[in-house]
Structure formats: C-alpha cells, structure tokens
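Only one chain is given next, in structure tokens, and it is the form predicted alone.
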Amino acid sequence: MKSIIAFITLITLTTTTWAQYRNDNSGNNGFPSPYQEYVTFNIAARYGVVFPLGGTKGYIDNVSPTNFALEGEWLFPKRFAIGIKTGYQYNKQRLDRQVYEYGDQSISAVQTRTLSVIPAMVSLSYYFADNAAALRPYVQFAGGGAYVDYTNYFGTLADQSNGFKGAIAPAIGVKYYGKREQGLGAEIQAQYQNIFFNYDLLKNSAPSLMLSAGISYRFY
C-alpha cells in the first residue's frame, strides 16, 4: 500500500510541475538553442528505495534502502531520447533461528535471504517539454536484462542461483534544472521493474517498484 501511495504521489507531482512549466517556462529568448537544434546529451545518478512486489515479496518483503541508478541519454530535438541505464540493487532479510531440512540433514540456523541485481538496459524516453526547458516531465520504457544473484544462507551454508535474465522497466519522472539551458539539475523517478527470474522461494518473476532521486546533467 505504501508503494502505491508513493507512486500516486509522484504522478500528482509530475502533473503539477507540468502545469507550472506551461504557465512559467514557455518560449525562449528568440535565439535557437543548441538543445533544440542538435543531438545533445544527459547523464544522471540517483539513489533509490525499492519496494518488493509479487514473487520478490514472497522471498524478501523488506523495503530495500541500498540502491542506485546510473543513466546516459542521447537527446533528440523532437523530445525523444535513447539511453542506456545500469546501477545496483540489493536487499536482505534475516529470519529467526529455526530447524531446516537441508539436503539429507536437519540443521539449526539463522536464515539470511539476499538478492542482488545489476541491470543493463536500453531506454526510450519521451519528454513533455523541449530539451532546453527548465522543467522536463517524461515517460520512459527500458528493456534488456539484469544480472541476478539469489543467495539464501543457512548459517554458513548457502543455496545460490545467479545469471543474466531478461528484464523490462517502464518509468515516469521529472527533471528540474532551475532555468532554461542550465546544465546541472535534479531528477525524481518512479520505475516498475520486472526481471524474469524464477528460483526456489522467488516464484514466477522478480518485480519491484523503485523510487529514486538524484542529479541530472545535460550538455552539448
């Protein structure tokens, strides 16, 4: 429920800031901006919290505070952008000591469930404001894959599965630069990510919702 409320809040914020852009940030100074004439560039780094969903929540139901995202984009004059994105996501949950059947033996151990993800995706974005604007709401779809490491510790013993799996990640967000054509700005994003990974306690797939904030820098 908290993740849904946070997602709705971000949509509301994006809508509000877009309305503000329409009122306060239309037009330019009469001279063509390089951002509107040529292919330009944007890089971003964000810190985020991840809310597990679906099969992921069946394995680890803790909110993860250990996540960051890196992204680079080629910005085209028609408000479209093509990019690449990666990062690191990690979550862990420790259970009380219990007796477990492990292979052909019974062991008494503290179970520690961990999940690490390193995404590697290509993104396509559409911005609702030109490339030089101070405020740039956007929608994005990313696809590719992710390296997943599932390790479930039973004391010093470990049940592990890892590999590179297919993944998709639609997102919405907004970038704010303070004024037109300024390079350094801030960004917030809400991203739904689904990794097609299925092993033992993590059933069917590994979906999650990541809310992130950080810095964005555009240049030409």
Given for the second form:
Amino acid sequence: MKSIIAFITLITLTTTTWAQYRNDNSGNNGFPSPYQEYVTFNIAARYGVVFPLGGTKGYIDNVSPTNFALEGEWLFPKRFAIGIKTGYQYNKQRLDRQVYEYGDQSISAVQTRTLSVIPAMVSLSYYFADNAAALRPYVQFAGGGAYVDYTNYFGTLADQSNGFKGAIAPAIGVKYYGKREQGLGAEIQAQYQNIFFNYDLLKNSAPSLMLSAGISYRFY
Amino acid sequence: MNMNMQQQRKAGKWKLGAVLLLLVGGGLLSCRENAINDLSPADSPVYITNYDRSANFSQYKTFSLPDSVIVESNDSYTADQTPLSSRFVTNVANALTGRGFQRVSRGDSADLGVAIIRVNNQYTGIASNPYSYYSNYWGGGFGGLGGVGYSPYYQSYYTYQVTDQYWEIQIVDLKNRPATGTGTGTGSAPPQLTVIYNATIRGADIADQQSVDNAITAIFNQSPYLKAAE
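Instead of the form predicted alone shown above, give the structure for the form predicted in complex with the partner chain, please.
Time for the whole complex; same chain goes first.
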C-alpha cells in the first residue's frame, strides 16, 4: 500500500499539469480522494413498494406498500463493493367469504393472506463511476437467505408456515450524492428477489420486484 | 488521537444504524399481528363441511332431530336448551325440510339422525371416545342402540383443532345401521353407526341469533348434495 501511495504521490507531484487536468475535485489540493485509496463505507436505508410475481402472485395479488430495505457496503477502490443487506417486506390481502376445497372438506371463510419477509443477504456490486463520484449507477447481485412467514388466516384461524429459505436478489440502482466526495446522498434501486419458499397457495417459489428509494451515506 | 476519534465516530455510526434497524424492524414486525384486527364478527367464523363420498343422500327421506342440543365438555355429555340452541335446531330442521327431508317426532323411526353438538372442550387434541351421547338422543325408538359405536369416515378432519368452543352438526345413517346384537362373533362388539355428514363452525363463537342464521345458511349453501329424492 505504501509503495502505491508513494507512486501516486510521485505521479501527482511530477506531472502537475496532468494532475490539474485530471483531478476534478473542485479546487482540491491535488491529492486523490480517500475514497479512491482506501476501503470506505456506505450505508443506505430505503422505503419500497413490492410487486408480487409468479408464485407470490398466486397467493397475494396486490402491490405491497409496506417494505423497508437496509444495506451496508464496503467500497473498494476498484469500483466494486461487498455488502450486506436486510430489511422487512410485508404484504397482506383480504378476500371476501368463499368456499375453499381442501381435500374432502369444504371450508367457507374470509381469508386474510399475509406474507412477511426478512432478507439476510450478501451482495456484490459493480459501480460505473469511482467511489468519490457524485452519480454512481451500479449493478448488484445478492444471495443468501430470507426468513419467510406465510400466515393465511381463515377467519381468525391461522394456517401458518415459516422458515429460513435460500434467496437471490439481482438489482440495479443509482446513488446520487449531489457533488464529489459528499457523504449524504439519495438512492433508488430496482431489485428482483426470488425466495425458494413454497407452501399451499404459494406455489414453486416466491419472486417479487421491489422498487425502493431512500438515503445513502458514504464515509471513511 | 485524531485516528482514534475517527474510529469511535465510525463505531458510533454503526451502532446508530443497528438501533435504527431494530426500531424500524420491530415496529414493522407487528404488521402480521394486526392483520385480522379489523375482521368483522360476520367475517370471523369458518364453516367446515365434509361428507361421506359413498353415501347416496337421495335414499333417505326422514330425519330425527331432538329439540335440544348436546353439550360436549371434554368427556361428558349433557342436553341443553337455550334460545340460541333452539334457533340452531329450528334453522337446521327448516333447512333439511327445505331440501325435501321430513322430520319425524321424537322416538319414531327415521332414516337419518341429526345431532347438533356444542363442544366446550378445554384442551387441544380431541382423542377421547365421544360416542356415548348417541345412546338415547333419538329417543326410545332405537332402544337397542345403547352404547353404540361410531366410525368416522374421515381421517383428515382434526387438522383444525383449536382450544375454543365450537358448534358441530352431525348426520348419521340410521337407515342402514347394522342390526343390534349381531356382533362379529365376539358378542360384545357394538354396532357401528356411520356419520355421513359433518359441519363445524369454528373461529368465532356464536353469540347471537343472527350469527346462527348466517352459519346455517352458509353451511347448507356449501352442501348442495344434502337433498332428498323428489
């Protein structure tokens, strides 16, 4: 690391005109941004809406307005980042009284279908701009698991299944900080999430699309 | 020194993040708990019906239904007559009559025996032998049936066991009952009555007559096969 710093310092000091042309840290002293030299951090908290897809849609067919995402990342100088992400997703749908056939039984009930998800994933992101940039679009792939709680109420009786299941979540997004090296910024993200969970009315697996927006903060 | 402070600041930020996560997460986690808080009394009950797929309901013409209901409390059975239970009996009798069956007076011979049962069990897992209540329920016309056995045709039924109280309607086949005393050689084996129809009202206790009306209407609507021959 020292030799790299020495090298960069040497380059910066010897090729002054080039450095001035190259460095757009708005009147900075010519030293590179710490974001470009060290492992730095970013945390983000976002609110989101979730659109059910596939098997999830067969269980609950409406857009969820109650979702929250929390993400922490280690930003590496080479435009990629490793992170952890969690959050909370909740969706609910009430169906009018209907008769459902379960085996030989006919069950007449008002169903209240709920699905709660708490993801716990590791992410790998590639940014299309350096760590100090004002505008940082990225692609991300996250994998890990999610705690899923499927509770379908028949009237007041609960048909429940829960557990920690495998999950993947590729995403694209943009972080915008206003200007170079600024800490506080905004972020939007589109995330496809597929949890390998199925139970009764939720067939195959539980995919969904989450559109989220919130604040992002980088620091070192 | 400066470095140290910076590290402390960093740690502080992460702690703040963790606290925020716990607060927000904890608040949101209660969502599911509130999911059915807005359920109206009319939407709360669950009506579960089941019947013997091999039974031909058109072979029956008459049914016997006493004016009282059986109250099953753990292992004991008593008869009960309250305005609510009378409403049950009246509604079930009217519904069956509307489907072409004919009610007989107590003690007369009938094709079907209808039992309305109020279950007051205080524990989960009803695994006792709850069949002695048939002994005198349909009156003296079946005098020989004291201590009859009973064989449920279903296996999956007990999935919906809960600790609360519920109502149950059972219809047993009296027409095709085995003759009494013809045990299979052992002499002590009681004849078996077959339950051919079963309905339970779960999820919410029936508290007023309107609930009784709603329940019986729903139960018979989802049981179109309960029909006597024209």
